[in-house]
Amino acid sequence: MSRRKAAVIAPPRDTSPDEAALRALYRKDPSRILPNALWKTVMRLQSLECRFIDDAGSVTGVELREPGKLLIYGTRTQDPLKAASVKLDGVPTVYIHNDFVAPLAPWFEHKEAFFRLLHTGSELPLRATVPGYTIREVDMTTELPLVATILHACYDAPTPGTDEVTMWTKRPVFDPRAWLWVIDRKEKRPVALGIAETDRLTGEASLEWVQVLPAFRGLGLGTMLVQELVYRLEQRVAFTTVAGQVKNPCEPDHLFRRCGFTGRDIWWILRR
């Protein structure tokens, strides 16, 4: 179903040339520039050394670097990469685009693939109910301890306490409309959760955590979760972007597909 997008107004903000740059580059192909969404990048940008790559005359990618401990590559071209432009002395950990992961890999021991996809809001299935539950904001008065739960009983490994939970709502992409939980009616408790960030700046919103408690997994509430999501954040953003590991068996690409995101890009984590 297509639906008119509402315009994205940002506030005024002061950026450095380079952020205002990487954010014009970033808009153009989310998936093939960075890793992740772009406000994780720019809230450690004055710490890295950037730098941009030109094609006759036209940017057409960046290299990020932390002096001594990572790089990200990402570019909009698929030309071969020129490995002298990337010095790996001392760097022991790279974010790469899967098209220019070859001449690197045999460098690094570890290696590990996450996938980038995309939703433009053009086009959006109608949206999932399940009997029985129903979809309603988190409270954050009261239940940012419960959101630490959740997402521990959602995880073999450790994850997010609540300190670290309620310093999340303290950054400027913070949308409490995409705090959400999916609620048992029978049980009268939160059976999934789904927090989403929008960069107003950007015009992107990205899903950080669609959690489904184990027990009730396979009953169409993650479709359920993201699709309520995706219909919250279109009026207010340009795109919306999700991440998430290759080999993973809960197969999440296969669940974000479903619900209209795109895209074939995969980057990698390469570590020594």
Ligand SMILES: CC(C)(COP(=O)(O)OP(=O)(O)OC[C@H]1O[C@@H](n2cnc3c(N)ncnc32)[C@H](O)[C@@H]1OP(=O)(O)O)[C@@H](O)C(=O)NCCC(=O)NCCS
Given for the second form:
Amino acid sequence: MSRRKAAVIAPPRDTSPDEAALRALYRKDPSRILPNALWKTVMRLQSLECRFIDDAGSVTGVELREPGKLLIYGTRTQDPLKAASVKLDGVPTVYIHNDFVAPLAPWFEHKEAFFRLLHTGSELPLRATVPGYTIREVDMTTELPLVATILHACYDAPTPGTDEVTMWTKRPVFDPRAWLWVIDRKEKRPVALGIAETDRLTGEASLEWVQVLPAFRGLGLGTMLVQELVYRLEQRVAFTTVAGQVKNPCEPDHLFRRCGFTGRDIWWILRR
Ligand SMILES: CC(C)(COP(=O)(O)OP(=O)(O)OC[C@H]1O[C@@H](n2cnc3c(N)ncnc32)[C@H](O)[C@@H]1OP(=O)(O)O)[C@@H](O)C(=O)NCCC(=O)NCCS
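Same protein, different condition: the form predicted alone was shown, now please give the form predicted together with this ligand.
Everything in the complex follows now, all chains and molecules, and the chain you saw is the first one.
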């Protein structure tokens, strides 16, 4: 009779101490610590090795590593020597702040830069209006396919379909008050869409999707949408973040700055 070896299943690691330490660090300087909204990293913490960087007795940064896959390195200090301690170990993908990218960049063929901006709500934006257009919330019961259609119409690259869009509404950060259409009053149809998420535990909101149909760009609708989102969000969170590709011909960082977002932080995704 053959004897089978019992499979050893490791119990899930308790990530709550790492999560608490990461949240405390992140809140001090979100755009320098992570390339994305905190909840996205917290969600993956189980598969990440988390090493906090200690500088003269205080935690100033974090190195997150998914063995053999990915490394994220963020720190509040600007000391380039800190980057010398980053060990690549052949990882194919690295997320790293601009201040530390130089010594690592030669090892990677593909490099993409992302801006990361912050709105602290100290000055709530004026809510611009554009005559002929109005804002209303997305109807979650009937309009999720339309969300996917509008996303598709706004980008050259592939965009999420209805199933994925529906999944976003099941996440704890889902905030139905921050899914907004800009409606063309005459045609009675949406011409722009903004989607933000709210992480109440962290006190962070993040703008996830902001887009205007190509034929309606340059009219001020992007500004109207972002100002309304920030206005709604900043009353309930401590800060709002947004990230986007630096090499975007639409120059969305200009739009976000115009609406009160600030910062100079650039993150790089390096791929071999
Ligand atoms: C980015 C986007 C939302 C801007 O929407 P919009 O309705 O055209 O923006 P607005 O008309 O409110 O313009 C906002 C500011 O950006 C400027 N702007 C708009 N399009 C621009 C472009 N292509 N290049 C440079 N600046 C631009 C405007 O001049 C304006 O600045 P100003 O008031 O100082 O003159 C729109 O171009 C878009 O949907 N792009 C595709 C999706 C996308 O890239 N989203 C951002 C992801 S991070």
